[in-house]
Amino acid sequence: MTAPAYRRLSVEERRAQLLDAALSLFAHRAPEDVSLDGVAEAAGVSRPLVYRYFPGGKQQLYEAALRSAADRLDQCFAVPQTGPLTRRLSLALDHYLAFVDEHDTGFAALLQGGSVVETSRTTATVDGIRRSAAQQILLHLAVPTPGPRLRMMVRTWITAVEAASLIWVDEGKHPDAATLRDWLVDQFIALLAATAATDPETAAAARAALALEEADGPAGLLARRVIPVVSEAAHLL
């Protein structure tokens, strides 16, 4: 049996492999506990090559592997404008939790900061994707520019699925994905409720999208889990 002919890689195609073996060791270490010796390795090569692609040594590489990750994060709520709302936030925290559970340690790293490869580039490149995300759901809002409250309530939104994304994986991942999923989208159209009865563009925006809802649907379960207990307090009416 002959071997396969040797194909040499082209310079996109290497630096494609060295990013996935980077990423695959800073997903489950912190970024300082990473070396170029154990990037070479894992991708095969030797250390100069390594050197070669990215001059910058360990810090342009970590730099390039964040990129990397949140142009997949950025993905994550690019998810089809058709459908109920409730049914497109499930699908994008479908993505990001599979990507949380891919990337347990190293998204831990990645969004609680202090390490000691953290820069203003690397900041800049976290802050972007939570801004690129929120920006999506507001496109599912059909409202790409909003005023400061709704734009406010969606940022809240991110800042929570991150804060519970970090929870869950100290945790040991519990509850599992799917029941931590539903739990997110009850908070956002709780949080949009809450909002709409204060802020007259939110108000606009969750009636436009309540109507796309269906009775068996988050909304629809939530609504009747809720009544009940709101019923209790019925002499603050």
Given for the second form:
There are 2 protein chains.
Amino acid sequence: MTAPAYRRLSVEERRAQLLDAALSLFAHRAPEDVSLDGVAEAAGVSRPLVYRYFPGGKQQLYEAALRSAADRLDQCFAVPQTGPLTRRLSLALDHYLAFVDEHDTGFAALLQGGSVVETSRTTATVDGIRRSAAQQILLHLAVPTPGPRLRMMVRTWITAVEAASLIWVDEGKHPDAATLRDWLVDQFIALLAATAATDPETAAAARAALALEEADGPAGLLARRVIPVVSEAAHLL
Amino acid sequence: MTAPAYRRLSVEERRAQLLDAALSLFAHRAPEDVSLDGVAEAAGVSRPLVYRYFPGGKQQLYEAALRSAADRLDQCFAVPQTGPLTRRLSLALDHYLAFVDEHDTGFAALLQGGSVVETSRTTATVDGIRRSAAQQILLHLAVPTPGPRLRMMVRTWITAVEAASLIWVDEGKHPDAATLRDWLVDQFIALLAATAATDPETAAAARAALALEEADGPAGLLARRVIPVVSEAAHLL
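Mind giving me the form predicted in complex with another copy of the chain, seeing as the form predicted alone was just shown?
Next comes the full complex, and the chain you just saw is listed first.
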């Protein structure tokens, strides 16, 4: 008697396979329309097997899928701590937008919360992703324990990135991901400069970051493109 | 026999009184902890009277309270269409932050959604507030039917304002409202300039807006404060 193919997977492999199937389902429909039957079918396994791995049912599966997505999102900002800040942010945004592109509206909605199976735990998971992203950006800025203004600026930018990427999905992924990425990096530089205007700590971080930027990089391009726009407003200077 | 005081109110006045009481309760506790009994008690009326006005119970009351809040938020950006853009935005943000200050965490949470009584209707109401705010800002920019980039920029800023004001409430309302307002106006100018760098329509809107700004206004102050920070990065120009 030959054991069915799925017997060959280890517990961890099986768990990962079921989470993949669940993520894919959550990505394309509302959480309330995802069932354990659907996950079993998508993974090509029996419903009891899904229950054996997730005895808490759909809620447990949802939270595990969210946790798995959170782990992947956490990796987005894990880029080398060297080179120009804009290069690091661009790389992180490439990872993030690839994730958004892959999971589409369904998972975006899931990350936004507001699903019928939402609990304080799922909200905490999503908030944890945001906090972790903020902390990693602050490490890239070499200010691991910032004052309130710089911290608020980074958190504000993260929210802006989320909002822009949800709008992006909503509008059929126009402009392309690279254009959106460049614009979000431009926004970061702009917010950093605007916050530097009134916060000495941010000013020091901005100076240090700009010193590492290159003339043909995003900061140089942005500076040369903004000057013609503001130079007409000489009455302000 | 003297009629009780509450009999003297008109239907509209009574309704407004009940909504005020409901808003105040929603402002200070989670929606799931608000009851019609509590609203009746806070308004000093009987529970049957609350039910007479809101026969749909808590859900109807919640939606009416949200609608009433939405109407007030809609008024925030209804400021005169004259003078420098930063003065108009400052005035609108003063209205908005006064609303946030008054309603605190509870109502902020309600506006974020994620409550147990949330429905697609409440989500639509909250999204409607955002859309309306975006449209009013675009009118102030004199670009009522913008291209995707400028529209995305305005919507992104609105999200940033929401996020910053939620963090602000969370952090005990530091810095003071006026400082937060000025910083959010600075962010708008910075985002406008950064988007102008790659979007001709935004560049035209930015030029027109900057032409109306005054040297001692927010745009002038920001420009003069940012220059020392970026001037050290001459290698980028």
